[in-house]
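Quick heads-up: it's one chain on its own, the form predicted alone, in structure tokens.
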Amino acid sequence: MKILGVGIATLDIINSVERYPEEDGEVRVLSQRRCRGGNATNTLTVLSQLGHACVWAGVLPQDSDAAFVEEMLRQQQVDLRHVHHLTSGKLPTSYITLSEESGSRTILHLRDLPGYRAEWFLEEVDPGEFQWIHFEGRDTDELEKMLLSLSAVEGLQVSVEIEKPRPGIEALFHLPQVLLFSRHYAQSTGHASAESLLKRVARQLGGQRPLLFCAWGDQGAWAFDRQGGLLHVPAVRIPRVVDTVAAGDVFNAAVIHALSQAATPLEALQQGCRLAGKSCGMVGVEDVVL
């Protein structure tokens, strides 16, 4: 299947420490690595490993960090034809601290680069070339234009990742076929569980609504199917949590892959939890499918 992902790429600088420092404290870094990150490009990297032909639509500046990211994506066979290169701005950079004690991560994110614009999408992307288009739910004005342009494209599946609250994002929930919610979004909007969030969204959208998914870390993931059924799959237990960075992006990729193969929502949940769990037991996502 040919899949387009629309979103950002980042440079991730990841420091592993024994435990988080106290405020105004100091700890020794056990190891450091520099890698490509970004929700959409993480998801495409995994989908490429799963056998799909992947294309990324995003923005990069013209600097050495962007060149590093481009090379990493090319190594994963991700097509960069719809990337816009800007002469100003800095590649978004995430400074990530991984605690070996807890297995959790803390992220400081620096962003000084405009997002991908709907006018580029409308002028340069042929939706008929793709069977699936996946969006990060970022700039809602731009996202709405792109989603509306796809409403009449037959046979095309569209998914949107809802990672964080964005002004006006809820008004777009009826436009894709699949919505992928994060735990962060659910909690930021006052929900203590995935079940609470999905039931609320399902009530608001009524019968003509997309499939709804929400991953919840070590508690597994939930989905709401089109018949009104709430589904749950527990998290996969692994001997040791090594790296939780991008686990949500891996889950999203596995769900998209499963649905593209005509899997049921329950089967998609199972594949999502299995692959996300596997990713938490290893470093990075470049070889998660091997």
Second form
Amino acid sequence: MKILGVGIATLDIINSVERYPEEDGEVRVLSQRRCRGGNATNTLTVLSQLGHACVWAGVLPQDSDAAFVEEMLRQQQVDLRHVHHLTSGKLPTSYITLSEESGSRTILHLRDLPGYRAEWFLEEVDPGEFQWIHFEGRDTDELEKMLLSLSAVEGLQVSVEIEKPRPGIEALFHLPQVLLFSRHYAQSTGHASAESLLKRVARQLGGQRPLLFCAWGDQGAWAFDRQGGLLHVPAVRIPRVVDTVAAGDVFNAAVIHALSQAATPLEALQQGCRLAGKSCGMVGVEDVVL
Ligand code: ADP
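Write the structure block of the form predicted in complex with adenosine-5'-diphosphate (ADP) for the protein whose form predicted alone appears above.
The complete assembly is shown below, putting the previous chain first.
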């Protein structure tokens, strides 16, 4: 399947520590790695490993960090022809603290780069070329223009990741075929469980709603199918949690892959939890499918 992913790439600087420090404290870093991150490019990297032809639409500055990211994506066979290079700005950088004690990852995100614009998408992307287009739910105005432009494209599946609350994003929930929510979004909008969020979104959208998914860390993930059934799959048990940084992005990739193969929502949840769980037991996402 040919898949376009629209969203960001970042540089991740990941420090592993024994336990998360107190404010104003000091702890020794056990190990450090520098890698490419960003939700859309993580998801594309995994989809590429699953055998899909992946294209990234996003923005990069012109610096050595961006060159590093491009090299990493090329190694994963991700096509970069819809990348826009800007002369100003800096590659978004995530400073991530990974606690070995809890497995949690705490992120400080530096962002000084404009986002991908709908006008580029409308001028340069031929949606008929793709079977699936996956968006990060970021700038709502830009996203709306892109989603509306796809409403009449036959045979195209569209998914949107809803990771964080964004002003007005709820008004776009009826446009894609698949919505992938995060626990962060659920909690930020007052929901203590995936079930509570998915039921409310389903109620608001009524009959013609997309398939709804919501991952919830070590409790696994939930989905709401089009018939109104709530589905749950527990997280897989892994001997040692090593790296949960991109678990949600791996989950999204596995769900998209499963649905593209005509899997049921329950099978998609199972595949999502299996691959995301596997990724938590290893470093990075570059070899998660091997
Ligand atoms: P993110 O915070 O990256 O958006 P989550 O933490 O919700 O994503 O995790 C996504 C998926 O990864 C979960 O649905 C689950 O299947 C898997 N997962 C996350 N943490 C663990 C864990 N500690 N053990 C096993 N699987 C996990």
